[in-house]
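Form predicted alone, single chain, as structure tokens, below.
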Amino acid sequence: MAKHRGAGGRVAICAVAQTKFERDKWQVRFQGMLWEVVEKVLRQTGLQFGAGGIEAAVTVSDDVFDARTISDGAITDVVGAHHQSEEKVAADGAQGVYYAAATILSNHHDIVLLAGHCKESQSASRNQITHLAFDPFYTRPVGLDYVAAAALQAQAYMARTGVTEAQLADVVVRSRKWARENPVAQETAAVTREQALAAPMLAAPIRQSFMYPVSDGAIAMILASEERAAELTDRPVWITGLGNCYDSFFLGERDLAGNFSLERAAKKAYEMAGVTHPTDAFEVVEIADQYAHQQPQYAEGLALCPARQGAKWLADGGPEKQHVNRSGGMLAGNPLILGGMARVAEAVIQLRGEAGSRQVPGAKRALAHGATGPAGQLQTVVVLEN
């Protein structure tokens, strides 16, 4: 293990691979399209595996997804891992950014590969699977999964800000406009707002184009404390914020149309990044929508917006003035437990400036999140700058 620089400091990104994501990678399994990312990764920093290089993974995949007992037994050859530690996160991927940074900043390892797969098409219907995380006895009984918590949560949140079914639509109409320049996008094709109200509705009031599409696709990172990161770029995205909470089990204990979970990582991350005013504090803001009303939800949560005030922000052009989601977000396709990690992907991207036509002139600091769980139980936070 190289030396260590002691606990503390500061961690980086310093490198990010992507796959095109897609409805259905039928062509390769999950081992060969998370290589490669993993082979970009390595490519882009000069790194091997082993002492001096890459002692440590952190990996983001499900057992379910996977349709496997103990995922990431697949893909150790893939991360290194053999004889070597690797540890599995089985929630969103900012979870897995989080954890690789713990990793470093706690003096376990220097370096860092954090490398994420999913595909969802292998499943027969993505809502069997979400409906295995909920309570046996009382919720799945009466046919809940995360679509079904989802129309609960968009039905108390429009009721108490006024956010209208025509406004969810510009979001998705807002959402492939932006798609389209980004190169690994799924959902490309544009949409008009009647389009997007004619869909098939789901779940009242969450119609198909509201929702993120079945996805296929895979992500790596390598993270680094500041020693090592010198070695590795000369662009350097560094971690500043870090935050997350889970809110309540039960959705009958929750306040849907609220954010308590994700106020509250908010705050962390803020503090420890130094944020007082998050409104003008990011060029770039990446957030997690997997469904359209999330988006306006969520900004109130982050306080990009005033509590309540969803509807005036979407109506005042709040997400272009803020730069919301100029990956296309969500909406456009990213795996479930990929989202969070996806939204750093494109974070590093924008701070880094290469993010072509879409890329946010001058951009210092961005804001990534990720929310997974019922009604985004869990939600993570990350701050980052250049």
Contents of the next structure:
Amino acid sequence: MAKHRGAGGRVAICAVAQTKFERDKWQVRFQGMLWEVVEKVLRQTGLQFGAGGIEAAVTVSDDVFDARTISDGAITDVVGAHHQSEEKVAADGAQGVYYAAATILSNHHDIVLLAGHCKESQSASRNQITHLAFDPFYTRPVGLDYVAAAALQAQAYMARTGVTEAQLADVVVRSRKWARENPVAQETAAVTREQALAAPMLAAPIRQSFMYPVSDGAIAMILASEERAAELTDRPVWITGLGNCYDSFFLGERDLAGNFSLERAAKKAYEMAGVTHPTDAFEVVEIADQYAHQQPQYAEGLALCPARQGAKWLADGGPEKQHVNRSGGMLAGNPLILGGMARVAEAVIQLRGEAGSRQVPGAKRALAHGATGPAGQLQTVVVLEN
Amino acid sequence: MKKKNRNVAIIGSGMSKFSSHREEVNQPELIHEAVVEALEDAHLTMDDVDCVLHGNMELFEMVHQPDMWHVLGTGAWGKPGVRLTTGGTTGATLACAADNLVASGLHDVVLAIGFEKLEEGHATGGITNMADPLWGRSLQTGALTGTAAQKLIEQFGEERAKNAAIKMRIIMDEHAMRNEKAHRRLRLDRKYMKQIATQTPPLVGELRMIHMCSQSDGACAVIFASEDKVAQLGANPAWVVDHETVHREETLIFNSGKSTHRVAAERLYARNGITDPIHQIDVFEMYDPSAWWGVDWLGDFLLCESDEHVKMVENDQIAIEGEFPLNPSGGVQASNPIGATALVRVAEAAMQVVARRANTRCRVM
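Got the form predicted alone; could you also share the form predicted together with the partner chain?
What follows is the whole complex; the chain from before opens it.
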């Protein structure tokens, strides 16, 4: 097992800001959207760009979604990186948290700005984009995209565990209920189980209501070394566990109903954080549920309930008892690439006691999860404590 | 200089053969070539690797999140990893990231992979898409610009500047002739310098086809390990002492003062006790996308105030046998699989350090 940063070496998240997530922020370019949140974290911390202040930026974005090659070049000024460092993580924002933390644990930087953006509304079709993630020889010709991949995952998972469509509808109903308490959430209109079940079918068994909506938004965070965190906030949130893992590419080579990569990512993060009993280790759990069935499936992978027991977990009120996705989760609306980053953001807000009417009282330790790729091929797990 | 949490070394590297058309392999297969060679070089198997980094530009091959499909060639199945992309700098960003990830203590052995298969897309189209769609795209000519030529001609006069550019191009080709992996090995002959300079097609301004880098397919893989692992494996290390990244804000291109190259070099030298780079550095692998940029950027990286860098080209100081060997690999003018290119510089430099250690203490940039 690798060694972590020497005496007292920990990384804190000292500030977080999110735009409101919306279907189409037509009035602002992605640079403007990102500046809104960067300005907020500068104000929260009193930091400026440059030596002694923010020394480096890690950004999160995707060239295809941005329709620009090297799209981070368009935001160098926004993240204060003129004649400074900026490195772009082109994957889910939880991966950005992972890498930004490493740049501090290495002792290369003390204070890092992490900034992610995406305007899904810019593309005519998200499926057209995710279709391009499939290889041109075997999987693109059969028309796969991330929705189709998730549908195959959902079918396999539901067949194995007995999770029903009605239970998935209840996941959506609950997401909307909590989203109403989250000022940045997008989908806040109440739905009934019947309404969720009547939504148009996208790829069986995934209905429109079971899938995260088209979403625009940006998130910024300030990460700092233990030595510098106290200057920036009196409520630092510590990153105590990190793990990630890839699964294989071809869906047919994977156990689609299982959690190969998530189990490994969680194991690493839990070992690092000293978590031995995940079922009751966290007051706050944020799962990147891009699709409703992924909430119980990934809860299994995160060992929040026994493997194959997702249906029982839902029936027994597991999500409510374990405070899963009080933000509303991804079903309430985040761009795909910011799903895990928004989960980390909510965990930080909860651990700082700033979550208002959705606050989990006395939250001490939080679990945040992110996923990248078709049917969650790359999984990221972050443990945070106050 | 801040002390690293722990020391990091390069213990192996591999490259595919670079070429304009690697039609006999698909993308993961091309990556696999580099990965296998790197593992063999380090005497490791994938079981020893505990993190895989991936980088390239999505819009060059039009594959979204390509690290997913490429798992078939990268060996990242069941392993942690991160995908980073910053343009032509991607490969160097991967090296910085691998340094950070090993130094952080999160990982002991990191495999960094840079990749591009430009024949499957349209590189100039992809690069043109960098520019702001409202303010700059209609002016963009991809990577083909005549600005460096214009600058050198204004600084040093037309004849001297043109001669320096073509001389550098020929030296780079002489170096590429010694590198079997290089894409373009043209066997340019100094006897025909004048003809080469005037008879190849012009592209933009004084930038001619012969000055410009190639458009290549290729992959590069470099293995980074912690100090403990180096000792445990008995590896032959090239230590990664420090790194620095400097960007430029895109819309202030005409008013940004010092070049990013010069700012980066100044910081790196200041932190590492380099006061006389030309004499303290034994070999330099530089990202030189054209012969014009090569001459100009050499001056910036070496903090030249006058025409020292032009003289270094004129008097063959930058040749392998010279006092300051520049790009013994042939450099980017010979091979440019963009996402891999900057990592190739790191790999080549590490190979030089390891190979030359027996003779002399060697510092490489």
